Each structure stands twice: as structure tokens, then as C-alpha cells.
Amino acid sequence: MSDKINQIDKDLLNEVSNLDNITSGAYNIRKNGQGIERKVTDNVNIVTKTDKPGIDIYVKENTKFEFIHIPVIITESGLTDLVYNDFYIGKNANVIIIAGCGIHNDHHKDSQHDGIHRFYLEEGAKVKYIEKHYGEGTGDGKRILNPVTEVHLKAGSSMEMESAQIKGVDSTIRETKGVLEENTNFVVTEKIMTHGEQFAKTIFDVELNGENSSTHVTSRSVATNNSKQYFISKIYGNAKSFSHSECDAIIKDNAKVVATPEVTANHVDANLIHEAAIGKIAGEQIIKLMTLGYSEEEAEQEIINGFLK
């Protein structure tokens, strides 16, 4: 990598995108609001937008099992970065896209990244999309991340999305929207942990417009100290379709978790299910681990780690 990337940058990149694997396949690295390094391949082209900040990523049809990394890092306190990334996935392509943002803030001003990612999958295309968010630094300036993901699935296509907030993010509003045509599948798995005074809000909005379209949304979260989390899921069955949405949360201390399911069946063959469970760690779970030699604190952390796996 170029000399534009220092050790702090490398540490952030490793947290959100696995530094050792970035250079395998196509990639675009964005730092403090600017693209600083890029690589394209025969099957994946990355083009800088001319009308707004961001990039267009084009994947040729029938491309198989290529990796695309598009990490963002911020090390400048007081910076607000807004970026629009559009992905155009050709027919029958099958690719893995790894995104995410890491913020290092050692000062008093807030640092913020708002990433709007739009996916357009042609017929038969498959995408696995992995997005990680991470914050660190000694300053009292906030680390703010507001990702928006829009997914448009044409007939026979599918997308799997894994989203994780690792730690250190003071405030986040995460929006995921999906519009599904016939014989499509959209699977979303979210993992999030908040502590201190942190705030997190997740909004899922999925339209099942095509026959035999389906979605499965899973959110697992842990809220501790005085943090607050809100989970909102809206799913619309506009055709013969299936959905399963579930929110499982562990709550500790003075934290607050609110889960709001909304399912709307606009077709007689729309089968829509929502489940939510919020509660503290069961005492018997802690006692069981303590009999194996764990301290109470270690037992609690082990349970949390297993829950978020």
C-alpha cells in the first residue's frame, strides 16, 4: 500500500475490512473524505462519481467469487463525510463485497461518516455484503456513523447482508431498505453492542413485491450502562411471499431497548412473521459458568460474546 496510509490507518482498516485481504481483488480506500487508493480487475470496474461524492462499482455478468473491498476511515476530528456508492451487479454474477467504516478521534470535535450504498442486482445475481463499524480514540469528540443501504433485487437474485457494530460508536442510525421482485431472497443479520451513553437506531423497510420473494431479518444486540437502542422493522407483503423478522436483545444496568415490529399483508398469500425477545442474562447461566471456574464478570462476558457470535 502507498505511504498515504500510516499505522493508525492500517489498524482501522484491519478492524473493519481485514487488512491482509484488501488487496485481493478490486478495492477502493477512502480516507478523510477522499479516495486515496484503488484497484480494478477485468471483471470489476470502479469509477469516481462526477456529480456527488462517491463511486460506481460495475461487476460484469457471470463474474464468480471475486472480492470487492470499499473501506472508509476517518482520522480527522470535526470532519463530516458523506458518500454515495452505487453497485451494479451483472446477471448471474456471484461476489463478496466488504465495506465498513473506522473512526479514530483523539480530539473534541465530532467526526461523522454517512454512507449511502445502493445495490442493483440483475437476474440471477448473488451478493454477500459485509459491513463493520468501529470507533476509537482518546478524545471526547463523538464518533457518529449513519449508514443507509438500499437493495433492489431483480428476478432470481439474492443478497446476504452481515452488519456489525464492533465498539466505540457513540451514535448511529442504520437504515436498510429492500425492494424484491419474484423469486428473490434478502437475508440480513445485524449485531450491535452499546455502552455508556451511546445511541443506536436500526430501521428495516422491505417490500416483497414479487411472487415467491422472501426476507429473513435477524438482529442481536446488547445494551449496557445508560445506552439506548431502537429496533424498527417494517415489512410489506405485496404478493405471495414470506418473511421472518426477529429481534433478540440483552439489557443491563440502566440501558433501554425498544423493538417495534410492523408487518403489512397486502396479499392473501403473504406469510409474515415477527418475533422479539428482550431481557437480562439469566442468573442460572452465570452460575453454571461460575461452577466451571469463571468469575461472575467473566461469565457474563462469555455469555455476551456467545450471544453476539
Second form
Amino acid sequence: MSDKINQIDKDLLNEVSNLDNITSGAYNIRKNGQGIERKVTDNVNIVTKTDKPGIDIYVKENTKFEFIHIPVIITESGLTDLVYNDFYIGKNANVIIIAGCGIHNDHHKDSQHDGIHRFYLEEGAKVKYIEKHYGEGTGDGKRILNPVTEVHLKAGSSMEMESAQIKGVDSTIRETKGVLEENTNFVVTEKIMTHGEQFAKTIFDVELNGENSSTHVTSRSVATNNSKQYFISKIYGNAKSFSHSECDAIIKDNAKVVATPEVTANHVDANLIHEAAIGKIAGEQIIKLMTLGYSEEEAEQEIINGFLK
Amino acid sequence: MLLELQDICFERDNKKILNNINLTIDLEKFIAITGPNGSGKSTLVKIIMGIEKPDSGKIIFNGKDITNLSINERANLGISFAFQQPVKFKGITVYDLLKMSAKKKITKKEACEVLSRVGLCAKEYVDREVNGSLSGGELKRIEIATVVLRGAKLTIFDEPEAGIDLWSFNNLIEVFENMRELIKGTTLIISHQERILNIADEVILLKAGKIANRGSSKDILEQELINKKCCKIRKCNS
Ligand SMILES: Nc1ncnc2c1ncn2[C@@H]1O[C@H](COP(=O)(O)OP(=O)(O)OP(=O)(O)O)[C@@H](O)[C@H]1O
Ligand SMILES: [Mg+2]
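Since we've got the form predicted alone here, give me the form predicted together with its partner chain too.
Next comes the full complex, this chain leading.
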């Protein structure tokens, strides 16, 4: 790896995805608004966009089990980085894509990254998409992340998306949109933990357009101190389809969590379920771990760690 | 002597749930507590573990006054507790929970061994979450595994047989029979099962918050039978 990458960069990269893993497949590393390292493979091509910031990623059809890493790091205070990444996944290809953004801000100005990721999956393609967000630094400048993910699933394709934001992000608005054709499946699992005065808003918008399309959206979150979280899921059943969305939140201190389900059935065979459970850690869970020798604080931490694992 | 309860009282809603309990329990004994529903059995053991605080009275464990110690302090002194209704955890796997229970590091293989001992086909369970997807009986066995692993000086079971089918019950009896050699501690077990009472060194009978009787299971059960008959006769006469 080149000398453009210093120790802070390495640590940030390790927080969002393991550095050794990054270099094993195709990758593109973006730092402070610019691409600094890239590798393509026989099956995965990465091309810089000419009309706006960002890249196009092309995966050949029938590609089997390749990893693609596209981490972003921001170490410059006061930077707003907007990037468009488009993924074109060929027929029956099967890939794992790991994206993530790490912000290190030691200064007063806000640092912001807005990543817009669009996925176009051809027939029978399969994608596992993992996204991790992380903020650190001693400054009072805010660390802001607003990811948008748009997923288009052609017949027989499926995508599994995992996102996690566990530490250090002051403000986030996360939008995930899915448009599903027949026999497709879109699974989203997100994990969020907020502290202090942090704010997190998540909007899911999934259109089940094809017969036998299905989606499973799960949000697990912990809100502490004075932080606020909003969870909005809009699901449209426009065909014989199935959806299950659930919001499961642990709330502490003066935090606030709002879950707003909006399920719309436009078809008689659309089966749409929503569940929300928000509450503090159950006292009996703490008691059980205390009987195993953990103090009350340690018990709480173990319960939260498990919940967000 | 391992445990001594002195004048323990616990009152809620003007009801004397425990009414002046005095009790001593020796080292390496297997003691069963029995008695009707609502007689205060669970409350009594919760007070020993520190989950409930008595209104008055003293608890001495291993020569030390633990009345004002927290649950975890008592746990670290060597008291362990299996809940009547096991607690569920989202995201925590059976293996995680067993790791948290054991005082030393345990491998997955060791975790599986303990699970097998309580009658669970280990491979199927070790990576599952301890959540509502497990059946009541499964949760109960996992709960028992957590306390077996702790190997405490005093292990308390609150109705371990509840929710466990008849077929597995025999295996479970073996687990309790082996407990003594296994962890070389005292077992205090709340049970309504004659088979468990029969393997106990001593049975304590609790009624309406008082110790009504204490002795061998044979004596206790016989006397209860006689009492019942007497009651019936009395009722007829009156
Ligand atoms: N915190 C409390 N507040 C009010 N009542 C209580 C409290 N704890 C226990 N009780 C009551 O005390 C009585 C004894 O309860 P306990 O759970 O100890 O009974 P038990 O002997 O374990 O019964 P079972 O065999 O059904 O498990 C019950 O009537 C119960 O409702
Ligand atoms: Mg009870």
C-alpha cells in the first residue's frame, strides 16, 4: 500500500473493514474526497465517473464469490464529501461488497460524507453488502454521515445488506430504497447506537412490485443519553409479496426513539407485517448476569454488546 | 455451616410472605425445599441470592454477614442461582451465556459437554440465541447448564423440573445426583417432585411463609399424608 496512507488512515480503514482483507480483492479507497488507491480484477472493473464525483463498478456475469472493498476515509475537518457509486452486477454473479466510512475529526468544523450507492442486479445475481460507519476524534466539529442506498433487483436476484453505526457519528440520515421484481429477496439488518446529543434517522422505502418478492427489514438500536433516533419504514406490497419489518430498540437515560411503520398493501395477496419493540433493558436480564458475578454496569454493557452483535 | 438465615421477615401488601424464618444449611448437602404454591419458596431463595431484600433478619454465608451485599458480590462469594423462569436475551448466544457463566475460559467443546449433560443435543443449540425461539424446556436446561458451570459453593435451583418432559426428567435427576461429586458444593433445590425429594439429604417444608417441617423426605411425606387425613376427618366432624 502506498505512502499516501498514514497511521490514522490505517486505523480508520481497520475500523470500517479489515485492512488485510481490503487488499485481497478489487478495491477503491477514497480519502478526503479523492480516490487514492484502486485495484481491479478480471471480473470486477472500477471506473471513475466523468460527470460527477464517484465510481462505477462493473461485475461480470457468473462471477463467483469475489470481494469488493470501497472504503472512504475523511481526516480533513470542514470537508463535505459527496460521492456517487453505482454497482452493475451481471447475471448470476455472486459478490460480497464492503463499504464503509470512517471520519476522524480533531477540529471545530463539521466533516460530512454523503455516499449515494446504487445497485443494479441482473437476473439471478446475489449480493451481500456490508456497510460500517465510524467516527472518532477529539474536536467539537460534528461528524455527519448521510448514506443513501438504492437497490434495483431484477427477477430472481437477491441482496442482503448489513449496516452498522456503533460509534462517534453525530448526525445521520440513512435512506434505503428497494425496487423488487418477481422472485426477489431483499434483507436489511441495521444496527445503530447513539450517545450524547447524537441524531439518527433511518428511512426504508421498499416497493414489492413482482410476484413472490419479499423483504425483511430489521433495525436493532440502542439510544443513550440525550440522543434521538427515528425509524421510518415504508413498504408497498404491489403484488403477491411478503414483508416483515421490525424495529427493536433499547432506550436509556433521556434518549428518544420513534418508530413509524407505513405499510401499504395494494394487492390482495400482499402480506405485510410490522413489529416494533422499544424499551429499557429488562431488569431480569441484568439480575441474571449479576447472579453470574457481573456488576450492574458490566451486565448492561454485556446485554448491549450482545444486542448489537 | 455454609448458610444461616436468622429471623428473616418479608412482608408485601400487608401479607407476611416470609414470617420469621430461621434456617441453617451445612456444607456439601443436598437440600430440597417444598410446599404449596405461594408459600414463599421462591421469595426465600431470592433473598438468599440478594434479588429480594428482607425487611429484617440476617443472612450469614460461609461465616460472613452478606445481608447487605449485592447480587454480584454474593455470586462472587460462591452463590449461584437457576431461575424458575429463565431469562431471555436477544443477540446473546447459548455459547456466549455459558462463557459468561464459567469463571474460567471455556471452549465450545466444553460448552457442548455441559449442554449434553443437561440433555441438550449440543451442536444444535450452542450457536443459537437465548431468545424466545427456544422452547420453555430448552431454556430451562440452558439455565441449569449456566449454574452447573459455575460450580459454586451453594447452588440454588428454583423448580428445575418445571417444563421438562417426563422422558428427560430421568436424565435430569442424574444431573442432580451427580451435582454433588461434580461441584462439591451444597445444592438447595425447590421442587414439587417426589423423585427429587427422595434424593435429598433433607427436605424443608414451607407453608404460608413459615418452616412447617424439616426432615427426611420419607418422614415429611408421611406426615403430610397423615395431616391431610386428619384435616378431612376434622372437616367431616365439624
Ligand atoms: N414483591 C412482591 N409483592 C407482592 N407480593 C409478592 C411479592 N413477591 C412475592 N409475593 C407473593 O408472595 C407469595 C409467595 O410467592 P413465591 O413466589 O415466593 O411463592 P412460591 O412458593 O415460590 O410459589 P410457586 O410454587 O407457585 O412457585 C405469593 O402470594 C406472591 O404473590
Ligand atoms: Mg416459586
